[in-house]
Amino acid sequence: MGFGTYVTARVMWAAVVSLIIVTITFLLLAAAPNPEIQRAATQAALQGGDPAEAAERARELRGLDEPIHVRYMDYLQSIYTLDWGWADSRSQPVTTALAEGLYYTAQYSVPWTILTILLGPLVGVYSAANMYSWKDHLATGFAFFGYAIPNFFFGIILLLMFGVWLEVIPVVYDTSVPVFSLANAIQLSIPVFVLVTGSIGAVMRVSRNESAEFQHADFMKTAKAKGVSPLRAYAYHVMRPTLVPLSTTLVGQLLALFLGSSLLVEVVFGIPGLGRVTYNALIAQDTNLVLGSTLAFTFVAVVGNLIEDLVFTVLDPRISYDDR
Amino acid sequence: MTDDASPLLAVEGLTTAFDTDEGELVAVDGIDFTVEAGETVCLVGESGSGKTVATESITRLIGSPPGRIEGSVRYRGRDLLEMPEPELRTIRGYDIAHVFQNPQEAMNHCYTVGWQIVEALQIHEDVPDAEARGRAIDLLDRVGIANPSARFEEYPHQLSGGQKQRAMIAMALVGDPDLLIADEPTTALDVTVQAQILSLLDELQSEFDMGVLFVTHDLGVVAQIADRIVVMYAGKVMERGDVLDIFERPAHPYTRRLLECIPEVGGSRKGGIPGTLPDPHDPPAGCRFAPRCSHAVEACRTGGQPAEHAVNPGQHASCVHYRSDMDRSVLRDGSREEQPAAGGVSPEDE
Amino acid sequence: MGTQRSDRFDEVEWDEISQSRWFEPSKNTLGVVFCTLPLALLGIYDWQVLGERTATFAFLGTEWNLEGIDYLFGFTLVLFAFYVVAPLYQNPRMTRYYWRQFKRNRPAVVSLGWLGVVFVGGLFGPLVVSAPEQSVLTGHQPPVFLSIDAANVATCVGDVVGGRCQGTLQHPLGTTQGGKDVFASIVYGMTISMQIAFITTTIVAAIGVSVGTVSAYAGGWVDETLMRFVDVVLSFPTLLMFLLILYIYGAGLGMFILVFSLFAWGGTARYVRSKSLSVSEAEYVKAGRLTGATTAQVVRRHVVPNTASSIITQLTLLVPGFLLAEAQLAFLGLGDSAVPSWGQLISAGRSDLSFAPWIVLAPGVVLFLTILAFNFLGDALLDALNPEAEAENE
């Protein structure tokens, strides 16, 4: 099986997990009393009316009449045709709402993205080079630290001292300021840190037990007996084989922080981005807002995953496809 | 720098030391040899005797700490040890190249087998890529890799064993080195490719006028391809001398005991050492071989390894028994007894 | 090597080891059903005589009551006591060896130590200090030690020293906006952390075990189809899931537990599954299988007691991730509001953070010190159980 292959059915496989996903959320809420309807019911009951009544006409307004087959074929249709409806809480379509979410979370994430990819393997094969000396046990509780404190109390600490005491970011994020401004940079900053300490641990860990394996390794005796530097045999040919374990692990825990510590960071910092988006849906009952968040950071998930896949048999020329 | 009148490769004295939790393990204690330009000296010993870190010292690949290199390691004059290490590193893969002894885990398996070529020649020389892949192509088909331009594209994983080793041997090549060291290259591979590889050694040898330090364990290959030998035990030297004075009249017990190890056709091998190698950390007084030596006299137990007394013109030995006061004539018993040595010539005393 | 090798979980023949034979009708087995029992009895006198409302021990003359998942809560314990502890009291020689591998690393032995007050705490300590109860008159008492601007306090429980409230040993970690015992909160917050460790740790564990095996051994289509669903749960944005349930049904403690342990034993299915099938190569389980065993037999016999090592290092490495995110459930104000845990703690004292910030400090710091001590357990029990690993890195 060639590479081609092997890419057509990853896809075909992470578009088979999206469909599981979805089917579940639809099965949730076709098992759930709507409460839209019970609004109706509610409504009509208090104005005097017939609360069965009410709830029938609401029941049928949505298409919940038809017979559940045809109603889980339209919510596949309009899922996958991205007609994911109208944001009450928000007046305006859900699309439009998340992607207004995304506006500001693309804000943070890629930033913190690219420095976790960056400094995660650097420090991390600093570390295994100079393994026990001072260095590699600041940088060990370091990664310690920074993956067993909670983002969103780390959070709160940071924005107490750096926002009430020092003053030096806004307590609630500005969303006034340009995008690519001195004062957009300084107030991202310390959300950026927060976000890069929970996920830059764990990265830097693999990083350094992988390499503590490659840099004893024969090709590096092979690559001094040629003649290649310290430097230059560290970034080559130690660094690159980490990679490859390392793709996993680094994928894994930005969507992991992603899906999870980004809601609590925009809440705290006051970010109006995704992860605020679906909280505010969650408290303004905005089914449809909720509905369509949880699926956004889904199809993140599944996405990420098959990046993570993809990336790992780019990176491993070892790597058979017929095995997967 | 060249210096005519020195060899291509001098070691005086080379002493590897590694620190250890058990204390300090000496690998390598103070040998001697030389390497000429064009000839082939071959390392022999058991394993753990320490060929390998004195190969890995003469371009100071072992890493200090944990290793600690002293004596001196002179390249046609210059001293290699003494030699700042961005000075050094214009030698490494280029004057002085090196083959291992596993071709399995040599080569990095993130990297094309042409990338890792191209790599050790654009190190060395300024080269444009397309001039680089050309040449690199060319040594792999100079080592005998069929359909070169292929392989250049494919990953270590994709290649056999043997052509990994002549992967390496061509990689070793790039520079046109005037001194190749060869760490045990057949070990690890199937017989027929051992063969292969020796003989492909042999004609690169010749062709690109290397002088050669071949490590091996095996006599076998010694006596198809040494010019010179040169015997080690326990971090010491035991024997050195042409490889035909060494075959044919080994003079070290150590060295006799060896050659009895080689299986003879048609016929089982006549017995291993009995005993192992001393502990390193530890080693015993006296002659290092001592201790497993049926010839051992109280002379061989006390003092120092002995000095190395001549016993043919261009073979020394070091055992107390070729000293002038001592009787040699204690050596003669055993396997080797029933075959006098050939031509009469007795082993003469300086 | 040879005689102290054996000396491991993963090395040793189980069925040589006679005299203490873990998973035949062993007295470990009995210990449970022995234990379970009363603890099923009571169960049911509580949901089926008293009902909702009354206390289970009401008839003891004490408010204190037992709920769904304390009973789960305790059947884990009892599950840890004879699965866990006993066998490394059984096995006096193989505890030593583990200990000594283990004590090198001095940061776990103080995180299991620290572990060990929270477990304590947990368990014990609702039963010493009593529930931190809502006093608005006393609240933003600061801690022992510490004082705060007389003008943030109703009443001060301390003396007022030039105008400012002093703390008291009363409330040794202060109180809340509402006048709740930080300290008695932490406590009651153990409570809630290990009941979450435990339980999903369990179930993690018996589904992660048991799909692994059945995977190993149906083979062909039940094990790839398991494998493909195992690629499912694995990818599974729990936390959004989650999300969704608590906003479609609400979802309290145990519905939280539930749904993040059923979407965490990915991991340990797949790497029982890779270990049963080399055990199953091994040469003593082939000779087992000549004599006639079951499968059932050689995975209770070999496979379970030959992984166990490795799963216990996973699941300590997994809790740390439920922990977060009950934590980050109840800040948001979507955790189960009847449970204090520490979370809430946390989100309840976000607002009086400039002024009275140990309300968040305390329970943030036991939280952090928690999760840090998983972690540090997790990779410790990595080295000790896995000495091949360690010689490679050397």
Partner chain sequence: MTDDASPLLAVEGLTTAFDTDEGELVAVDGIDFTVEAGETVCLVGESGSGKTVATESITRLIGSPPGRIEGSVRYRGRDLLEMPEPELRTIRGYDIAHVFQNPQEAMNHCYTVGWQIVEALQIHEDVPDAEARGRAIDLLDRVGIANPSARFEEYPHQLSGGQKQRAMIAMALVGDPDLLIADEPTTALDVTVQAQILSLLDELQSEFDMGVLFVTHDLGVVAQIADRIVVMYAGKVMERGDVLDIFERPAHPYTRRLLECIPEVGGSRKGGIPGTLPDPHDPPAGCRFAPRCSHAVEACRTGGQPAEHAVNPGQHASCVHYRSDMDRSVLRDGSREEQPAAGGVSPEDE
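Residue numbers count along the first chain shown, from 1. Predicted, not measured: the structure shown is a model, and the values here were computed from it. What changes on going to the form predicted alone:
- Within the set Leu76, Val171, Ala185, Ala284, Leu76 is the hinge position, where C-alpha fit passes from one rigid part to the other between the two forms.
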Second form
Amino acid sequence: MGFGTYVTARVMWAAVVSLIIVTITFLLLAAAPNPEIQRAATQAALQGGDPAEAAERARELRGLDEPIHVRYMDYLQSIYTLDWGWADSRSQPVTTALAEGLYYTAQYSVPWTILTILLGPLVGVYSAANMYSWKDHLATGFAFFGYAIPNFFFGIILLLMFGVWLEVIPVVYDTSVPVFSLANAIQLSIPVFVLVTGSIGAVMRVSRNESAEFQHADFMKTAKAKGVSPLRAYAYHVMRPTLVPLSTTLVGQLLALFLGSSLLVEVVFGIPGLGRVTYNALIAQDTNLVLGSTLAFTFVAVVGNLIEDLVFTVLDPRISYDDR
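Please supply the corresponding structure for the form predicted alone (the preceding block corresponds to the form predicted together with the partner chain).
Only a single chain is listed, so you will not see partners or other molecules.
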């Protein structure tokens, strides 16, 4: 199996997984009562009208009187044309609502991802190079702290300290601030710090443990005997084999925080990103927006796992496609 065939097979399988997840979500939401229909029936009863007739009219306006398989096929067709319907809770198209949420999510997720990818492995290798010293204990303690403390609780504590008591950052995220400005960097510093501490812990621990196995290997002894500097030896001979098992933890941690903890961080700091858009859609039972958000998060998760598989082969050429 060649590289192109493997990537094609993985993409096709990713499409199947996305279809299964969207189908399950659609069926669950279709089985749930629609609040708009109940609201229409209640309003008709209060005005002296027929609640049953008002509820049926509301169902017809939203296309809910059609058989479920017809509604499902219409939705699948709309996915390929990017016509994901209308978000009743936001009075705008679903794609527009998701694009606006992604705009704000990217402002903190991009620097958070870059910092995690850079700092996590480096701190782990540095800790392994100074194993059982005070530097190692300090790095390990920081890793356990970030791994153990809930992100939303840590975010609330920092918001109280820097937003309420010290008044260094705004309590609620200010969307009117320009993206590339010092004010925006200041108000995003705490959310980014909370997410980095939550993701860097597991990455650092795995990097430390894996690096400890390679720093006393024969190739490291040979490199030191040839006069290679410690920095170059760790960078070229320890970091690369460490990244092979580390990529699984790295992708898993980033996806878990992006899909879960980022929602809590956005709620705590008032960031109108994808997580908060999805949360508000669930509360309002906005079926179209929930399905669109599910598809967006599914795409992120599937692409992340695909990148993980490809990174495996790039970092370790011994991995063959024929066995997959």
